[in-house]
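For reference, the chain that follows is the form predicted alone, supplied as structure tokens.
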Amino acid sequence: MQDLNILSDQSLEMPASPYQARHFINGRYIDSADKRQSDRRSPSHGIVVSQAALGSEHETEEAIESARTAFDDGRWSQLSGKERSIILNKVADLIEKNAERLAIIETLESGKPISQARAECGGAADLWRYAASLARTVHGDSHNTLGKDILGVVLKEPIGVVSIITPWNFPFWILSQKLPFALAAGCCCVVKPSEMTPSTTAMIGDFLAEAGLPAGVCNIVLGYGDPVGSLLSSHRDIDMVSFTGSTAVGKLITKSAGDSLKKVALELGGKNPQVIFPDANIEQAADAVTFGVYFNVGQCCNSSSRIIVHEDIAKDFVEYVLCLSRKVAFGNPLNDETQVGAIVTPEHLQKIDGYIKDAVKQGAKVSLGGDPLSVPNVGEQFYQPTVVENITPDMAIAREEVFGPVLTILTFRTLEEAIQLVNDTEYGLSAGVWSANVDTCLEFSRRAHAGTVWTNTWMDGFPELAFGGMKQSGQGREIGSYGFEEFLEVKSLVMRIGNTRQKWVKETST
């Protein structure tokens, strides 16, 4: 084993009993009606620290049935946005109140470190607040040269009935850029969380129900993407499917919406490079470089694995990073110093580990770490921090998502050939360029094919700016005023004044 700052104290007491995640459905809490159950064991301490109701198509059935029934009748939908917006915010109140607690329980479903949860489920509160204020912003066009006698009004209303499927490597974040913007604009919904985290998600149905929000429209159903993620990807009283998760899955989504054309909108993987330039601050990109590979563990769709550097500087960059590799702070997620922590299953990280023997294998070099890696008094899902030299573009560790702490190693010589590196990938989330000079940063972020493009600063966020991708990274945005139209649907209106309209049929005397 490398010098490595590995941490095996903890700061926290575990919880007493496992968390039990029930469906929330028209305003109340369920059991699966047959039973059945999942456990969630701990990536980073073994235990079972979550039993969740296990969820069927019947459960599926009565959580879409109910939120059709709550749209139809209006009973959110016809709400004024000031009404909407007053509710929104008293949940924005309740998820800061227990940040703590939901916190804790991120953590040791998914194993990222508890100073990162605690900064996803408490910061969450903050994308409630935006959605909220968006909710009394909604608002069509006129249109008066039409003609004297023709008013043309164009409406914005809310979408329908939608289903939001998340993932587990940010549970309550990717549910908070969602569920809020959707209620927002009048929808009802349907949520499906991740099976291996599924409690701070069926710990928001007390919070809706505290907050005022009417009974069915916002349901909760918990368990496997078949049956429930398939129903709610196909059912014929789904209007609109949101889901963040693997590019092959949501091309899956994509094909079962398509026989009842809802309206998709897919966030998908990244390939995400940051290019560094000569003139760059050396020390602020190898610690945004640092930063966004081991960042909850690497397993971040806006993870920069991908690190493109001028040849120039390319030694001197590598070895700063390294340095700052080896003084990352990594193991028990518990510990409030952590700051890598464990891989969310074992299979995971046996993937993980096979992109980096495979890339051995084809001449590759590990300068760093490269092997899974026990905690001691915690456990053995970690995998080192890591870094890989002698890559070529055609490697799969180069081209594909490996979701791990593993940063790849790649050098340029000019823009030109740094912009072909960078958009040579099916992928297309998000790029970063590093440069003094503001003509590079510009000409970069126009070239690069990415949804986000961050100049001298890697992941940096707000929810009055979108989020998506380009290519096969999905479609349609998140957050912002564009991830909020996303759940309205235009509709035009045309009025005649008074009783102007020529007849088309004319009358003829008998």
Second form
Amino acid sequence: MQDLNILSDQSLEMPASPYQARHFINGRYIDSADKRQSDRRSPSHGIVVSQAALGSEHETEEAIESARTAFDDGRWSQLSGKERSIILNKVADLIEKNAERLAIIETLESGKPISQARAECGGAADLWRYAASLARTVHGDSHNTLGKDILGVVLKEPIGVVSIITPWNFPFWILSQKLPFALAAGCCCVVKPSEMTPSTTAMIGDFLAEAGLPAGVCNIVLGYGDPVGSLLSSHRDIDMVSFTGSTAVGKLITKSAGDSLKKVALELGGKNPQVIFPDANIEQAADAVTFGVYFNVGQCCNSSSRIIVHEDIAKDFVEYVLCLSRKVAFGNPLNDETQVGAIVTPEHLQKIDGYIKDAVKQGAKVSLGGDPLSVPNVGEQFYQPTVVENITPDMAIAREEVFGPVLTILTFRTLEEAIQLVNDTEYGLSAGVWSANVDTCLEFSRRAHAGTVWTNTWMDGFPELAFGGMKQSGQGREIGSYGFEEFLEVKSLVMRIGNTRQKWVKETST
Ligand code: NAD
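What would you give as the form predicted together with nicotinamide-adenine-dinucleotide (NAD), now that the form predicted alone is on the page?
After this comes the whole thing, all chains and molecules, with the earlier chain placed first.
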């Protein structure tokens, strides 16, 4: 192994016993009727972190009925924006108060470092506060120029019952990108977290109840994609599905939602490039490239797994990235200093390794890493920081979402060539450009097919700015006012003023 920075000690105690995650339906925590449960073994430490109820169609139907009844009787949608915002702000306070408890479970279920789980769980409170502020801004518009006896009004109304299906890589953050916004709009919800990371989502039931959210407004069902997720995508009482996960499952959801033509919002995979021009600040670019590929062990929709670097600086730039990669702290996620943790499952670890071994067979060169990694005193479900060169754009490693700590390097000579490489993918989530020339940055930004473009930075995000993907990276937008609007339906109201309506049927003299 090539002189990596590996941390095996830990700063935190392990929880005394597994967390018991249960469904939250109509304001109460319940087990599955058939008592089925699943154990989640920590990817880093191998212990059972949580035991979660495994939902069937029975619990899913119950949760949908609970949300439908709550929506239809107006117990939430008919509250004022101010009343909704007060409750959402209280949830934000409770999230902050419980952030450490959430972060420890999140770390042990997902394998991510505790510092990043703290930022994710504690930081999510800001999403709740921003959504709370939006609850008071819902308004349509008025049309006062349609004729002297007509007033037109466009109303915004909550879309109805929303099912929210989330992945394992940022369970609490992604929940918070969706749920408070749907609630701020006046919707009622049924949430299904990933079967691998159910606990922090289940824990929020307590906060919602303590903050005063009426029972039935938000329901949580734990379990697998089939049957829970598929019923949440097809059921006639669901008005909208808000999904984050893989492109393959996103397509299945679109199909099952199609029968009842429900609205579908999708946040899917990415194969995100960063392009480095010779006039860029190379130190900052290399640091951002390292962060972009190793953050969350590369198991990140925004992972900058494709580096496209100008030929003139490619050799020096890659050397610099290799040097930084050796310094990144890999290892025990319960160590405060760790920057990169474990891989979510053994199967996923094999999949990452397969991409590299296939690329090597096709002529690629592994300049760093390229093998699983064992962390002393912790476990074996880790992967080395990996940099792969001699890539061609047609290789699977250059086109598909590897979802691991794996960087591929391509080179370019002209802006035209760089843009062609950037857009030569089925995905369109995010892209980045590094250059001191504002004209280069702007031309790149306008021509890159991506929902977010970063210039001279990577992965900066704000609740105010919409997030989402073009092409097969998704449809619709999340967060920001655009994300909020996704949960609102538009209704036009036409009012005739005074008794001036001309009769359609002509009077006859018979
Ligand atoms: P996944 O698609 O396997 O699972 C996501 C969720 O869908 C889980 O809750 C799962 O149980 C559920 N599911 C599975 N089959 C289903 C079905 N047939 N019907 C309904 N629900 C079903 O994704 P994952 O492995 O959990 O997450 C990784 C993927 O998520 C990556 O592709 C990543 O890029 C993507 N992601 C995207 C974003 C974004 O904002 N664009 C953010 C995070 C993750």
